[in-house]
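We begin with a single chain expressed as structure tokens, specifically the form predicted on its own.
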Amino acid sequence: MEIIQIVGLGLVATVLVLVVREQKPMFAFLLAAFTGLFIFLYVIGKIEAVITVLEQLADRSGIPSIYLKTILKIIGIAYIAEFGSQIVRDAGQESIASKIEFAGKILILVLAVPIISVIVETVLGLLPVGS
């Protein structure tokens, strides 16, 4: 039960942050940021198994690997943007956090354009011609 360890680490770090915040707010922020980074790096390793399964499914279904890689990049951008904005939000910089989220959304949109165009072309190819 890895989630129990992660929640336990989060709770201990939260108590430490609350204790340290009164005396040294910068250390409290660093403690929160490193805890978040540790948890992020711990769980990011679990994604490799999911990616392997998705690649196998894409190979069996005949989906070109470029589309799967693009979707995985989109998911990665979403996770990293969310993680970064949460750390910045923890530091009390709501405005910068919003900008990070906005940048993530723009990058996701840019990566999604080729997939959207293929979907539209596929749908147009299914429609009857001439009417």
Partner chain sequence: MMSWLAVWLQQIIAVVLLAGFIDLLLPNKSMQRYVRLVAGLIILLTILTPIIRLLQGDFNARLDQQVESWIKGNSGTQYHMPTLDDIKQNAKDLQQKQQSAAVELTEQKLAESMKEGIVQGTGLRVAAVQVKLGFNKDGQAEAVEGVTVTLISPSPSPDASEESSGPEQKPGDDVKEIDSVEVIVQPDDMPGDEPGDSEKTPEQTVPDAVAQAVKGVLQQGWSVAPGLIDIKAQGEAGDSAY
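Same protein, different state: after the form predicted on its own, show the form predicted in complex with the partner chain.
Below: the lone chain, stripped of partners and molecules.
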């Protein structure tokens, strides 16, 4: 019943934020940020189970471990970038948030570079002209 705890925490935090925002917007933002951080850290431990299942799946089917590593890195980057950008967006800094997202996207694409280069090499080797 962890979901109830998390939702309860979220609701309480929301009410508190609404109350505090009138007096001190700064504290409201801090409260929201820390609530988000807490939930994030609380749930990030549970993700381990999912990752274990994915690893088992990869092991059993014999796909190269490099794929799984790449995919896990992508998930991590996406989550962290998203989390950070949401907190910044809460504070009203839309432009910084979009920059964080941009950085996340770039890093994800960077992870794809080795795969792309292997594919391109293969295709070039496939063509008689290219070789």
